[in-house]
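One chain is shown next in structure tokens, namely the form predicted on its own.
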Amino acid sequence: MKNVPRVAVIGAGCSGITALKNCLEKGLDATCYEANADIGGNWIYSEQESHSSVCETTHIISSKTLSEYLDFPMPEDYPDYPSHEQVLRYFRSYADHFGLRTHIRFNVRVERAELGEDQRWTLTLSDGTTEVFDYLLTANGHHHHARHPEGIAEAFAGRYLHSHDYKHNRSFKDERVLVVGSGNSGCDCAVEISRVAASVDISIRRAHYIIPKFFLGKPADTFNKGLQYLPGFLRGPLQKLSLRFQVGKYAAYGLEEPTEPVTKTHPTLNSELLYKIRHGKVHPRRGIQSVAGNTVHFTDGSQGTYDTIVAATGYKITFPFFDRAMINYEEADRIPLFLRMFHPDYPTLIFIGLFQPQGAIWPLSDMQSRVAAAYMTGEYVLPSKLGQEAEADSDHIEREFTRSKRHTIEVHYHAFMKRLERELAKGRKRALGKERELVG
């Protein structure tokens, strides 16, 4: 009888639990390691700074119908944009429905993952034990190691924190606050803090699309899904035109007007920021030129005085359990992985969820996990020139998106889903061809 491969999954967040579920469905001997006491990853709200978590008022920014796992719909009574409490209940319901908990070792951190000459993995665990596996699936996420803007924390005399450590707005009452960054976290922080602060400014370095969460009574991503059936030369202008109907000119809000197509950058979905700007509760600023004491000088020659700076400046991609000489993507401009998951040099290492979609991550991680499980059971065979395919993936990202570390792992939701589905079918055909060769 053929040996059943042993599979380790690192992380029981949204990507890790679907990786585990798909492994178990294929009959693989899978164990998941989770540093926390329960599933959910950063969707477990905690005020502890050491825990990377959502903030108190977080709601998802992709609609529920485009955020649910492929075979496990969200409850019908959930709103279009569920809260973090509802999302966490959904994840836990998923784990219970598929019987995942008995395969997860909670409160156990993977300290080291070492690859042997036989391509098997030895994991050193925080409880002092070691385990050996045939395959390693990393689903530890990429929103836990904060990226700080250079020189600001050192030069600023007031309170400085990264949005990673922002949990609620209560400590900002009556303060003068500067939020740095106009991504989803930055806009959320600016809106929430403006409810209690004396003043809130938001520093935006480059022109950026701020997109309301609804259009014509529908969630924005549901509306945009309908545009996917149009050719690209029509889709882009229609997206930009629909935004003009919703927002008008960004200059009317004191913001720079983006010139590139909407889909070239990671979108910020926020219906309240523009409202807050026009109500005088949030004030746009340009990029930061310098900081001295409590004063911040901006690139347009203006300046402001602040009690607190919140840097919503993104995250570094880190894998603390790998030898840095082996895997180190912290400052990478390119991460060449086939399907954002297969490394050309390490055939028994698979990344799940190492991408940033223009949409929800969970259904895409589910689809990646289906590919991974089929690969580990021999039902799916990788392309022969994997290195070239991996480089082509990064080439595609550089063509599709604005060059920046923010877009190193960016994907278009619908296009990436279709690609994973097509590649799974192709890989199954390659597997059948390989079987025929062996029989012949």
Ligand SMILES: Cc1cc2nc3c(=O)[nH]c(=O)nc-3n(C[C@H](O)[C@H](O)[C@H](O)COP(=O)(O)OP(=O)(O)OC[C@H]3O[C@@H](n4cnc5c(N)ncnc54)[C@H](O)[C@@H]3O)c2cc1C
Contents of the next structure:
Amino acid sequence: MKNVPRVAVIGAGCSGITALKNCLEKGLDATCYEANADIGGNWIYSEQESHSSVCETTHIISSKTLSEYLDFPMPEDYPDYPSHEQVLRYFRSYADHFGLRTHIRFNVRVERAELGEDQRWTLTLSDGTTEVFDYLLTANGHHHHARHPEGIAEAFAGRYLHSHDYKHNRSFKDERVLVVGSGNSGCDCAVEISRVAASVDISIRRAHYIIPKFFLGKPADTFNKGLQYLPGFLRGPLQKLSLRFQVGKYAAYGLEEPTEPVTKTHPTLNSELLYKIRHGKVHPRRGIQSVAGNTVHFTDGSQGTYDTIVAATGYKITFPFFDRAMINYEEADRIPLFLRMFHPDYPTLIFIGLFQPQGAIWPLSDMQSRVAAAYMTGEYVLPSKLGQEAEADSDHIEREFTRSKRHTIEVHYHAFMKRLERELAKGRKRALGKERELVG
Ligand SMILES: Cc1cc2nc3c(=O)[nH]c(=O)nc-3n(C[C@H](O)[C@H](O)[C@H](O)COP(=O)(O)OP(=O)(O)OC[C@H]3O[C@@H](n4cnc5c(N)ncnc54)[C@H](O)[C@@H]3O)c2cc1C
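Mind sharing the form predicted together with the ligand? What's above is the form predicted on its own.
Below, the chain from earlier opens the complete complex, with every other chain and molecule after it.
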């Protein structure tokens, strides 16, 4: 009887559960390790500061129909933008529907993952045991290790926190608050805190597209989906024109006008920030020059005094279970992986969900997991020049997006989905060719 490969999946967030499901469906002997007590990763709301969770009031930023696993629709009665409780329920019903729970070892952290000369992985687990696997799928997420802005926490005399530790607005009542960063977390924090604070400023270093969640009565991403079939040179200007209708000029809100095409950045989806600015509840500021005591000096020469600073400055990509000499992407501005998942040097290691789409992660993690499962069963064969292909993937990101740490793992949702589908078909053909060669 043919040996069934043993597969370990690290993490039972939305990426890990679809990795597990696709492995089991292909008959692989898969086990998932999850440090938490349940499924859901970032979507398990918790007031515990150490746990990286959504906030009390989070609603998803991609719309329902573009946030579904490939074979498991969201319930019909869900709204266009479900709440975090609904999203978490959806993940858990996916796990129950596909019978995943009995294959997940909860409350077990993978402490170390070591690669042997035979390309098999030895995992050291937090329960004191070790296990050996043929393949390792990491789905440990990339929104849990806070990236702090340099020098601010040390120089500021008031309270300082990262958006990672922001869970709700109750402790901000009557405070003067500065939020640093205008990504999705920064804008959400500014809007929520402005409901109770004495004042909220938001420091924006670089001009940024802030896109309302609806256009012509439809979720903005479904409108943009319709534009995907146009060539890039038309798509960018059309998206910009539609934004002009929705928003007008950013200058009308005291914001700088972004100069690069919408398609070259990771946009912020938020319908309330611009509204709050025009209602005098949130005040835009430029980048931070320096901090002294409770006073912050901005690059345009203005200054403000604050009780609290919330740094919404993103996350580092970390893999604490790998030897740092082997994998270390913490400060990387290039991560050459084929399809954002295959490392040219380690054929038994596969990353799932290590990308940042302009949409939900899990449908793409589902597609990546289908490629991974087909690879491990031999139905899919990788291209021969994997190193070159991985470098080409990083070159592509640098061409498609403005170069910055924010865009190291950025992908265009629809294009990436199509690429994975096409590559799966190509790799299947390569596998058939190989089979024929062997028979011949
Ligand atoms: C505040 C906030 C709001 C967000 N809003 C959105 C949104 O609206 N739309 C969207 O698409 N995305 C959003 N995200 C991004 C979010 O990261 C993804 O939606 C999604 O959770 C990524 O799933 P994942 O499974 O890849 O990672 P995670 O959700 O991070 O799951 C990783 C899992 O791996 C486990 N794990 C990690 N290390 C180990 C280990 N060593 N051993 C065992 N288990 C381990 C963790 O406990 C966790 O359960 C948001 C993130 C945050 C923080």
